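Presented below, as structure tokens, is a lone chain in the form predicted alone.
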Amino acid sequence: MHNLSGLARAAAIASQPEARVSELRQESGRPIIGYLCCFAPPEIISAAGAIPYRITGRPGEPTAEADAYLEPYGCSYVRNVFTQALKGRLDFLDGLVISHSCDLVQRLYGIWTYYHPFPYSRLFNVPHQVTPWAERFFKRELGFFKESLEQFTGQAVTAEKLREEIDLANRNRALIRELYQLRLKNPPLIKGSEMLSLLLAGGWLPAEEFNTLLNEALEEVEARSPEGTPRPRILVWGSLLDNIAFYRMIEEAGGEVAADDTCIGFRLFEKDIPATGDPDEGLKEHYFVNFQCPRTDRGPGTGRFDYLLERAREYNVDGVISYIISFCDPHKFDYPDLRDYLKEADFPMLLIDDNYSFTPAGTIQTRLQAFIELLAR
């Protein structure tokens, strides 16, 4: 892995996410803090002297171990993640941060920390409505989060340190947006599966190492020439996609993932963290006010979908494929309204409801192929 660079290194890291972070723990001596969802800003974890690690699952693996602790009809992603912990694959973690993104994730925190406690753990509360009082609540949570990390690591999270981490994170966001711009070409210079490998690697690397990886990948992709003939361009919308398998299925079915709006996708990197006098204010604006997650109520009407329509037009997509994990209520409640909203704008939409396994693969592949052939006609 050390001999690889750019996209090849990202793919290698994506295939063995625990390998590099285990090396980092030995090389740097810094504690590793795992987190689910980004409402608890990873920049604060870095500023406290720890390494943030985005916890992901392994789609399709049996979850019998976790089913002894969690109801089998709950979110298959949550059960899958807890299975990784029960199998010892996350033993390198020194701490755990879970944000209240949904009720089952919040319940996971209690079960996980009760049966398998960490030296450090934190439940980060997140309001479900964007109101003035909710913004004040979220900002107060940021303060409590910093205090808890300071007590664990022994390092003060100063405003100066936090600005440095935010600046580095924003430089990475700028590089990611440059790579996304190269997807405007037809065919795109970088495949959707390659882009997702990079973003996944970014969740498992320190920001400075991710910056090097992004620069290498950007140089590599900019040197490419468009190959092949244009194919139907797809925007993928939905819940968490932390494995490139689904994007590869779309590519094998004859489509190009030209744009996306998922938890580990452009939803997180579209904008910089605002540069404000108080870093907490910028973090609050980015991770709470501006982060377009369906779990946050933004009032009635379809105005909350406008940004998605603009993205579909900007990237000149032919259709939208929605990937929703079974029992993911926030995304499922939004789907009917979003489908009708996009239909009025002449963007057809296909729903793939999956139990975080991409199986039966043949059935999913057939539906993807039929939809892409429809777009091609």
Given for the second form:
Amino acid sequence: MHNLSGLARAAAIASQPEARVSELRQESGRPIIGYLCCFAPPEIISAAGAIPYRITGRPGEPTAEADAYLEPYGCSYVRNVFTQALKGRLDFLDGLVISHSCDLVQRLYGIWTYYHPFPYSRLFNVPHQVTPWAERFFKRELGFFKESLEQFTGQAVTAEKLREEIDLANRNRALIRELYQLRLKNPPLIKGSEMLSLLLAGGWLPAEEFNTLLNEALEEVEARSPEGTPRPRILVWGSLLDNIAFYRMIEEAGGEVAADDTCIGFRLFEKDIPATGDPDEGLKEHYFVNFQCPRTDRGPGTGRFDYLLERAREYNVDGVISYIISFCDPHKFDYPDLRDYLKEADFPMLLIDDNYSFTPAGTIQTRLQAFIELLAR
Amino acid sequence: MGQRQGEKITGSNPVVVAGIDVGSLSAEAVLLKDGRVVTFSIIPTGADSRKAAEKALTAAMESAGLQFDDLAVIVATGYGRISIPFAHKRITEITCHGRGAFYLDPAVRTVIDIGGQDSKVIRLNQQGKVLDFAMNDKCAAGTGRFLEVMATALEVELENLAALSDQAVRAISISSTCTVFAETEVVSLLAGGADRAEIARGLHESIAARTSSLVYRVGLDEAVMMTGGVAKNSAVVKALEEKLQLRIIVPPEPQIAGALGAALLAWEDCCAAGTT
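Starting from the form predicted alone shown above, please give the structure in the form predicted in complex with the partner chain.
What follows is the whole complex; the chain from before opens it.
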């Protein structure tokens, strides 16, 4: 893997995501802390001297193990992740941080740590509305999170150390935005599946190494010249996509994923963490106030979707595909409003409701292809 | 049948194109000569999509006295479209059913297609272009397969299911939408001495209820046409008309709408621009 670079390296990392962090742990003894969802800042984990690791599932794998512990109404992603844990595949983790993003993820924390206690574990509490007092709450929560990590690693999270980590991660963000700029071209210079494979690698690498990877990829992609005839451009909106399989399906059906709004996608990287005197202030803005996950109630009215319409226009997309993992209430409840709002602006929308398996492939493929035919005509 | 390349034909000889629709239960082929339907065929799909496509096409060609080499363009559709190596183009059944229905009646704005294992609702604009569509979820509830299973449970031929339902003055409502659970429900109703005709009517109403929610999801616009094999069941059509409070157009051969659309798209692809 070490002789690969850029996009090829990103693709290789996906086959064994924990390889690099395990290596680092052996070299340095720094503990690996796994996290789910985007609210607990990995920058804090790094600043405390630990190695953050984004936990992902294995779509399509049967979840019989987790089904014994979780009720059937729970989403298949959570079942899938818990199956990985029950199979011992996440035993390399020294710690676990789960944000209260949705109820099932919170419950997962309880069940997981009950059956498998970690040397370090924390449930990171996140308010569901953005109000001045909720912002204060979030900042306090950041403080408690820091303290708990300091106790575990024995390293103080100083404002200076945290700022360094934020700078490194913001460098990731700047490079990712440069890559997204190359998607404005028609056809885009970088495929949606390639972009996602880079972003995923970012969750499994330290920020510094991610910067190297992004620089390599950027050089590689900038050297490309636009190839082939333009195909319908798609923006993908939805819940978690931690595997490139779905983007591949869109690409095979004749579409081009030109932009996205998913949680391991542009949601995390669209903006920098603001540089503030007190780093917690910037973290709060980025991870709470501005983070566009429908699990946070932003009140009635469609103003909450304006950013998405702007993005659809900026990336000149022809339509929007919504990928929602079955039973993801926060996304499912937002869907009808969003569909009507986008329809009004002449962006057709397709809903793919999937149990985190991308099957039956034929049925999903037919929907994708029909939608792309509709956009092409 | 081997792989062949599509070639644009502009001579004075009549141009023949084919549309093939390989669905889960049946396969259809439609042949067009200079843009007009010359013949069609309908056969059961069986286990091999490719063979079904070949058989359907051969049957259609034989009835029209045509050879494979006479076909200028072949467009495949249906879930088996990917396994037809001799097709020049593969287009989804959504686009094809929309195109076929619009050709059959240009007043159509909503197409309800219920086939062997899926059901879909397609919204068209005034030019016949697909605006939106919705498909049933993953299972076969409310499709042709559902009716087949229920006909067996009621010990009636599939063709006679509608007639049986017509005998009932009321319907026994069936609450399970899942085919397997609904079958269990029917069996226990029968064991309890319930009237077969009333159960049949209840089953047709349950399909109508399920389909109507799909219709409301994409929005209803008249005229409405029903295509696919289930459109041949008059009791489903009647129950759906009552549910939606409107008249539904059923073409004489609702099963071939997909293959017809595929053939029309093949014709447009190859020659329509030059001739019309």
